[in-house]
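Presented below, as structure tokens, is a lone chain in the form predicted on its own.
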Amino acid sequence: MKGTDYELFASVILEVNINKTLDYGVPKELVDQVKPGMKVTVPLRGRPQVGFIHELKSTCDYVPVQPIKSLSSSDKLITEEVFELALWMARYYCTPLNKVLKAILPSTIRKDGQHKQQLSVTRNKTREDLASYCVSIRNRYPKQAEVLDAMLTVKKGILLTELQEIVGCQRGPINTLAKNGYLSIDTVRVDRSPLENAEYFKTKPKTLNPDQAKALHNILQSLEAQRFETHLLYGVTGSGKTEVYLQAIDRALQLNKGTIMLVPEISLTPQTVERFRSRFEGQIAILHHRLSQGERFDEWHKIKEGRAKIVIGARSAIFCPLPDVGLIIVDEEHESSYKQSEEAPCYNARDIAVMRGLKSNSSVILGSATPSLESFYNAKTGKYTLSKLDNRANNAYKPKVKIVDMKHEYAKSKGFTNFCEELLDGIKKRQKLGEQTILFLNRRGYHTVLMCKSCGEAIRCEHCDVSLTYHKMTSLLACHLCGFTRPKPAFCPKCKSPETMQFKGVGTEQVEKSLYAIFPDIRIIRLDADTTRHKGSHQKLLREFGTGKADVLIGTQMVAKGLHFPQVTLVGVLNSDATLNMPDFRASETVFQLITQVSGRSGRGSLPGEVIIQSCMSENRTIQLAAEQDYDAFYEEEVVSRDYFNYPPFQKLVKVCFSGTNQELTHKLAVRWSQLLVNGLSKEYEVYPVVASGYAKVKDRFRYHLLVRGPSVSPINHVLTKVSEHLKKPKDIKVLFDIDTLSTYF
């Protein structure tokens, strides 16, 4: 139906929780200004609301229609390409479009952040005129003369605050010189760049070996043809995948195309940025959650305005407003940190990268030494183009790997020990030679549990279903899920027995102290969530280790991937089998990837490397294959098991999560959902029974989930949408759809 008062209508997505677009009339004075993707203010139930224009049209679905009140942005904040991506995400991840847009746009952009402005001082006359005037006033006005002395050495301009600091004066002398026409004071926009003052060295492209050259050739064929193609770059650790990325990016720049480079951990960002700046100075922007709001605002606009052609960041960087995207790289594509699982949309940035590549006719590179089974299956079946790098770059050899059975070590030491003899000898040897060691333990803290010897009760979090971890630095027991802390109790809370409390389990903090006790003069850096809380701490600690200021780097998953330290010749994996006992279909894959990745940190330079894997399950096939770094053999064995049990990549897996403060009501709702899903889906889809999640309570909320498995996501999404529309739920209970879930346990 055509409106009577408007010639143009806008379909608007509001930021409030309404799962559909609403139509508004475009006033005549705004007709020439409105564009899809613009931020607007519109009325809803008598109140102004913020939204984004989805599309413009000449007809309206209903009358009377309310008008757009104002444009909140003078330009498009969401490009057509990213809008299309958002629409696909809303359908695939079964999430309201307004929630998808919140994931796509940083909060500082949604909330109208501002560019930082400062005063800049420039010369208003020639250097000769300034020098002459300076001589004439030096005795009468010495401070003005000092200002002119400083300005004579400036290339173009200088910030007013910097000039005042150099001269050591107030604004008076500078204002006087500006009033007399010798200087100009103007307002300028200042970018709050996270790259400011970062150190780097210029490098040149390296000569590629035959495998690298072949992989690059495959990538450039689709890049130069501006044809969508997904390349799986599967190369052993240290095989030179990064050099292939760099030379592909160089070609993209020559074609005037932009590149998005995703890394899984913020800890990898400093090293990645340093390598990329060494080739592409002045063309890089960074996006991740550790940036300040101002830095993120400036970097986002730098990308949108085309002042940066290369974007490096964590998973949300895939949504950046980079124009003319030609290349998308997902490094360590197998990493679980690319998956958002705690809030909707539960997207996987790797899959979004492939979809954005499709919508922008870009070449997509998925790189890994241990690809996810899904990606390798796609390469094996021809969906992706496979390029293999079988050898380490620069003629480096794979490290020598040894598995040590810790049961024998416990027997020799007549009790528990953190380190086998071979590992201690290896650390001592490296320290004497000036080489370095990395120790990997995927548990932080000092002790992982405090329990009563009398009744066996462990001290648990008051708000979560998890044991508290003891941190010696703070002398507190802490919950790693909600942050709750408490002092160590004097007696058991359950049986009240005094002096029966006993610490068990080992974390990175205890490993650090134990190593100091054995080698008092050793220099250690610990890299975990406790030591990297502050901004810039990752960069600082890794730079210290990289410049040889420590002999040993102890860490959690942060040290297991992507890091390149040529002086590291020994890696110790302290507890390789902890995750194997997890009741999760990806447990073996996760353990294989972790061991292989951390082993790959050894021997990356000209020096030979060694890896010592400590395990109580030394005969386990996964650990043995990881020690051999034989991914192909692991894949062939694991894929048979996945096929037999109908797990991904052979079937789609969706997890529906429920959480609420009332345990009984939450469980009842989950069971009701299960019944409705069974009734709504055909027999080729299987709905698993409702179970408590691996962490059954987090932040005082009880958690349950059910799994749905079948050949396609679309029918599952259809039924999920129908059930959520018709089944009323208490306000306190949250329901979350985790499409393509990575875990059947947590």
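Positions refer to the first chain, counted from 1. Predicted model only: the values in this text are computed from it and were never measured. Superpose the two forms; the largest set of C-alphas matching within 1.5 Å is the rigid core. First, how it differs from the form predicted together with adenosine-5'-diphosphate (ADP).
- In this overlay on the rigid core, Gly456 has a C-alpha that sits less than 2 Å away from its partner position between these two forms.
- Once both forms are overlaid on the rigid core, the distance between the two CA positions of Glu55 between these two forms is 2 angstroms or more.
- If you fit the rigid core between these two forms, you'll see the Cα of Asn679 move by less than 2 angstroms.
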The other form holds:
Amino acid sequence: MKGTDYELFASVILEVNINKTLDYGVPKELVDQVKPGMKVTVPLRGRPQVGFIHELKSTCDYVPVQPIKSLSSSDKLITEEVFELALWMARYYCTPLNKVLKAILPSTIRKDGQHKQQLSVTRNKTREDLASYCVSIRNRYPKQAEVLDAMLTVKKGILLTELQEIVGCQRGPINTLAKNGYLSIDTVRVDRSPLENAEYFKTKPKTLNPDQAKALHNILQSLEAQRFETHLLYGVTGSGKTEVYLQAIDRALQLNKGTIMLVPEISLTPQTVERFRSRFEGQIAILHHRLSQGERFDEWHKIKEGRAKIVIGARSAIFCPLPDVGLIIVDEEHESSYKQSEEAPCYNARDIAVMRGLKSNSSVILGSATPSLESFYNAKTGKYTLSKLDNRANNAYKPKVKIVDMKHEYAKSKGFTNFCEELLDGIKKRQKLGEQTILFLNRRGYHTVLMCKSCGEAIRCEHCDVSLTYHKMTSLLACHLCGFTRPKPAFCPKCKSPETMQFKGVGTEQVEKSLYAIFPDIRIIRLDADTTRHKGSHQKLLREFGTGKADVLIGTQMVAKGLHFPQVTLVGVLNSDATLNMPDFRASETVFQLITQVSGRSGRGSLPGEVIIQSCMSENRTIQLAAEQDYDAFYEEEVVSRDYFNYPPFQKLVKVCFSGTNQELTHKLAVRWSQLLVNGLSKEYEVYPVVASGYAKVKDRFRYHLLVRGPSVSPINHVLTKVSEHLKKPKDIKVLFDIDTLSTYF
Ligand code: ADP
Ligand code: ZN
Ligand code: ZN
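The structure above corresponds to the form predicted on its own; please provide the structure of the form predicted together with adenosine-5'-diphosphate (ADP).
All chains and molecules follow, beginning with the one already shown.
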């Protein structure tokens, strides 16, 4: 068949790494079915390849063309709205469309294409029979015995894939057991809901206070008119932002509109979900990265088929195939976890939310107690509608915040101490009263460095440019970037002097130990990456704390955000200085947000709260403003300096990152790029010199970056695309474009 034999052509983006579209003819029988965004199989050099329809058109530039072989499913995998988003992202984030699609579609969905029937395994004999058979084959067929062990613990049945995951086996042993009549394998269609078994209480809408009512009124104006508008809901922690979200969602439901609600991964706890579920039982789908493949698959289809009108999820939930979106909420919009920084496309889900709102005529709510400078600037300049909630909602008072100068404390105690006296008194008092304390420290492990006293060398990771952290529990030095571990060396690896190795720096593990040493009968729960390795442990620890099983919760970032425990009346920030010392344009903003967020965990119930901030930089302006909880003053000062130094929101900032195993080649390539960028951009644009990244080596790869700054992103992207097309690069070196980068340092 010649190209002219078709009435309709499709430009197709292939999944294999081809950075352009290819044209195919649409066979007659498919003409009525094809739509942009559909997954198709097409021939390429004689082999079938999977791709997505980019565009449909009536002419074709190449003849002869080959026909589309098949549509992978009659369902569209990507709604036209999301596909449009993808196209926008490919341009804005300077990333090939097939890579963008990979970020948008969960791999289970990409691979399966259609609603796959699941295989489930059930017991075919009584538990007793299976148990005795299991014992009899344990030595001869250990894998089969392990399968039976697992099958004896499940309630009724289990998905085959999950059984394989638990046991860590192929299908062989399971098939054998089925063939011999002990198990049966059947096809079922099950909905594996991540919400199952969660308990909840039904709640009713609360009567809003005047500030909340005003905010809701603003939101409903655009929601009911189905007009795109972005609202910045700026309310102190505990001011009742969530209640405003809930009532806006309720209205969206009445209008038969869907809602997407983004929350930071870290605050996507059962506690959060429960607040929504208790209002909208049965209408919620949850998306986050801890879901099993099966759960994700089912939630995705539930959303697509309109069985769940409210989607709550982390970053990538913004791409969910929810039809008829009317409301998009981004809670804690300032959170850096909305930004993907390690991999292309380096998108910010908050910005995508606004873009999706624009494309779907939705109302967008960005909520925060400490809005990003960018969003607040947009509100001040009229791009967003600002609604303020000045007071805590349930008559709770703002906590009393105090800064303690640790230099005095060290002098008083004649040496280093983890806790100031006031904090210790406070913890003791809370323990007596049955109230609770949260202690925040953004370092995990026991000691953060092992240093040589005679030559000053710290023990570093063999694969990364970072010092190793000592973990007492495992008695090992561990790298927090790559997981490398080693035992403590007997003598200094550099100067070889023995017995001079000295531990320095404090992590959460040590804080826990030293608090036990001071108060032997205190009950502590520690929440960090080390104590939450296993699935469900994070939730379990929080539940225990919430039900009063501990006096003190010690933790990293995980305790700083989103938690709501009314019995917590004291929060201690153990050390806020490290982040402030980082040479990054956002350092102050980050510290201000962190202190405010963690302080907001105190006094959320009827009891007044207190916050103690330990710092060696107590004169620091950011720490003082954070203690006064004066965001407006902080904004006014910070925005002046951003303007002065030409940083966002006044200028756009793009970071180009280079990484490779050969240091010299990587650096050379980066320098070559910087020259070409300088040549390609007009004078308004500034290209910074190439520097080693904050982590100069990670997993044996050397890292460099350069920054480009200027009034708009598109000319920068234009040049980036041109350079990557023309400049050959060694295969091993990776180049990443981080548009609107959050960090100038890492
Ligand atoms: P935020 O999301 O701003 O941190 P929350 O929505 O968690 O604040 O509200 C804090 C507390 O105040 C919650 O216990 C909530 O139930 C309560 N609350 C919110 N709005 C009201 C209201 N209008 N009347 C009474 N209590 C309220
Ligand atoms: Zn030494
Ligand atoms: Zn490492």
